[in-house]
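Starting off, we have a lone chain in the form predicted on its own, written out as structure tokens.
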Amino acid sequence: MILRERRFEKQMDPRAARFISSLEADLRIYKETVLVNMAHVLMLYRCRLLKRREAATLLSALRKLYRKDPRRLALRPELEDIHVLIEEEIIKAAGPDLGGKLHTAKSRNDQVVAAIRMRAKRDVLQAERAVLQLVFSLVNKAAEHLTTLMPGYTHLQVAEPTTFAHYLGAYAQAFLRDAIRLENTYHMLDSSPMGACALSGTSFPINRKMVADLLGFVRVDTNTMDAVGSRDWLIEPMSALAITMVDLSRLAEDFILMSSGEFGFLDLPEELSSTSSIMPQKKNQVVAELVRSKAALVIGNLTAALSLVRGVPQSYNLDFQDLTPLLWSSVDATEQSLVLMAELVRKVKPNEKRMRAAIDRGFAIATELANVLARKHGVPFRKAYQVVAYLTRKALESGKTIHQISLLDLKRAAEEVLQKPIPISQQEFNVAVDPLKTVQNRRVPGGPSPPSMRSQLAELRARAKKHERFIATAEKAQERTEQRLLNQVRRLT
């Protein structure tokens, strides 16, 4: 094997070779690794470190590898990784003398970082797009339910009346922040390590900026040791993905809970549900359940990555090899979960009758009743709170619902607590105990009133479309860069 010749007399123990090999995980960066080698050879030629004929021969071999399915290559464990595999294939095609020049002025250390960052940039954009599709699903569904009442909860107890639109809008805001985090991660990844070599650069007169431009990186890493010896840039997308999955898991948990028989607030689509092997009445929310499970997986990947890096000394160590599969695992789990949850949101149907019953049963209008006493009759809010608290306790003790309490009940509670009557009118009382009127009066920016929600949803759409434009621009730039590199390779060969 090319990396053991003249250094070791003995071949590596096959068990050790299999243990340290990353070939299977590296298949994900096969194309990127070939592109990195193409850019590197072009740079060597332009810096007069390779003759034109030499560069053309190497690039012809790389073009063939670019078009080849990597699984058709001999993935022998003793080759260790995709970088050695590609170099060996080039040596086979170009001969040992010329093929041996491919690795001039570069190392696996800077090459692997470049390839991972190139692939991670693509994957981060795909994950961001999936987040935005969920945001649009939430916004569109919310627009259909501006006046669909539902109970808002704190401590999992009925708190105040709100709308299904307001509830969905809350998650849309959170997921839009996730999109921002992923986009910021993209910018962090957009830096070329090429030219850092093993850790201290090279004495060859290379042009690092040229390689960065050929590969579509906007800048060059400014410290060669940091370029190959750090992995915070890899943990950053894993962190953004983990936070996204935390938000997604909360939404999944809500849907599971609110679609249960005890709540009955939501009806989730059959095509995203399963049934029992023995209980024919069951409708199990298996997609949402597995989203919760995938969230644990992505959080675990992040925890493993942090634990792996925390004790590694400066510059490259093979420990880093185990980091990359964790990133790919997190990317795939997150994207799959986002796609399915977006579909779940598109097809969910709220049960207005059950949600309205929960509002009434939970005395969700209590806060607004206290607000009316304070706002219109000058009662200090804390005193108004005590009046309504007393009224609620008495109603619950007597088995009354929200519809059964009367203005007289409120006045008696006020006299008991305040030791004086309150001249509240029947109309004021009727408005205060009407959940829809309560929601309509919450006109503060970000509140659940229909005008407030229309404004909020319009803003969400506009911000999401801005992120979509960024993704489209970035992906087109990647496509143009790759095509430009291939064209330059083609012209030289």
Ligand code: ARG
Given for the second form:
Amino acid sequence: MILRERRFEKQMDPRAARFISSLEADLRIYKETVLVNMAHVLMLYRCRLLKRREAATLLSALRKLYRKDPRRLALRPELEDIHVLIEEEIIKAAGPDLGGKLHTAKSRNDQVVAAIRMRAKRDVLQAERAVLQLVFSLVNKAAEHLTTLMPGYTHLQVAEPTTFAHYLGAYAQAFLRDAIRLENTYHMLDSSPMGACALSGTSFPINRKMVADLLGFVRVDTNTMDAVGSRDWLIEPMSALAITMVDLSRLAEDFILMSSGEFGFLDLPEELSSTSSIMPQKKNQVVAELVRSKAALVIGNLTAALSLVRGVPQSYNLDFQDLTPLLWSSVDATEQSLVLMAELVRKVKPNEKRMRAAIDRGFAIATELANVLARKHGVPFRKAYQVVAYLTRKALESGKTIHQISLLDLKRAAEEVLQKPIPISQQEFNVAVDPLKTVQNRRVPGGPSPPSMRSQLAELRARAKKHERFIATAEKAQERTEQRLLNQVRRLT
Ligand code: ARG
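The form predicted together with this ligand is what I need now, so please give it after the form predicted on its own.
Following is the full complex, with the preceding chain placed first.
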């Protein structure tokens, strides 16, 4: 055992060893940890802290590890973590005299941060791509439904008519912000801790910038204590993921509700539904239900992360080890949820009849009726509102739906409330009570009129594409950086 043997007489209690080991969880950062070791050895050589032959031997042993499936290494818990395992493997391969030089001027504390950030940079981009895919499915579906009427709700009570496109576009906007939030965390992760060592740097004449460049970090952490002693940069992507899941969970909840028999607004695909073992008629929205519950998991992970870090004294403490798997859990749950919700959106079919019926039943055109009185007949809006409020009450009392309200009803209500007649024409009245016309008249930027919707969707698409290009460029850069590092390693060995 490379760590304990000269310090302690006793082996660690095997229960404690298992308890403190992060080996299993570390598999997620295996490749990254090997790459960090490679960059570090290259730097040691270039700073004349290793001879060429020494560096070559260490690097060829690291190359072998790079190609290895880490699951085939013996994951003995007494090794504590992947960092010790890798060092031990190198010592086995290169002998204790040379292998023992690998850990010169580095610590597990800076190494683990470097590896987590490298992996998180990749994972955050993948999650962002999944968010953008959802944005595209929403935008594409919306484009098919520019004139599909839908009741808009506030307080879960029918409010005003809008379109299915407008509804989907609302979520697309929110998810675009989620993508941007995730992308911002990428920049926060883009800083190299290497050279911080345990916490106060090193007296070896190393080159921190060189390691950062080799690993594809744009910056070097300025303060070595902060480099190993902070985890806010890890909580931040978890927070962006939690916000994404909260938005996603609302969409899932909407889909569950709106596909119920009571609403009947949406038909969701069989491929993503399940049935019951006893009730043969059932079609359950289990994907959406589990997306909703994954949101709880991801929120829980964030809460756990915040709680975990809040009591940790400066700088590195092993508590941090328990933080990392929470990030991977959040990334994976969010990505899977996004992929499936995008599929649900792609395949959802709105039921226009049912949505139209709900618009009528809910007097959704009430606001527009008041608007017409105000716009065309000079009635102050509040007065016009009162006319329609009165009309609504009268209609409800007599059990009428909006279809059954006539121009005469409106005129009577106006006379009653305003104490004077309103010369509203049949034509004006017909336009006002037609929800499609109402929607077409909502030409305000961001509103549901088809031209307005078309430009919103075009803008959304353009912005989402821009972020997709960012991801592609960043991923290509990551790939190139890794190849360049591997090439430099190969050239030296
Ligand atoms: N396994 C640790 C982690 O994931 C690596 C750093 C351990 N450092 C230490 N001093 N024990 O955080």
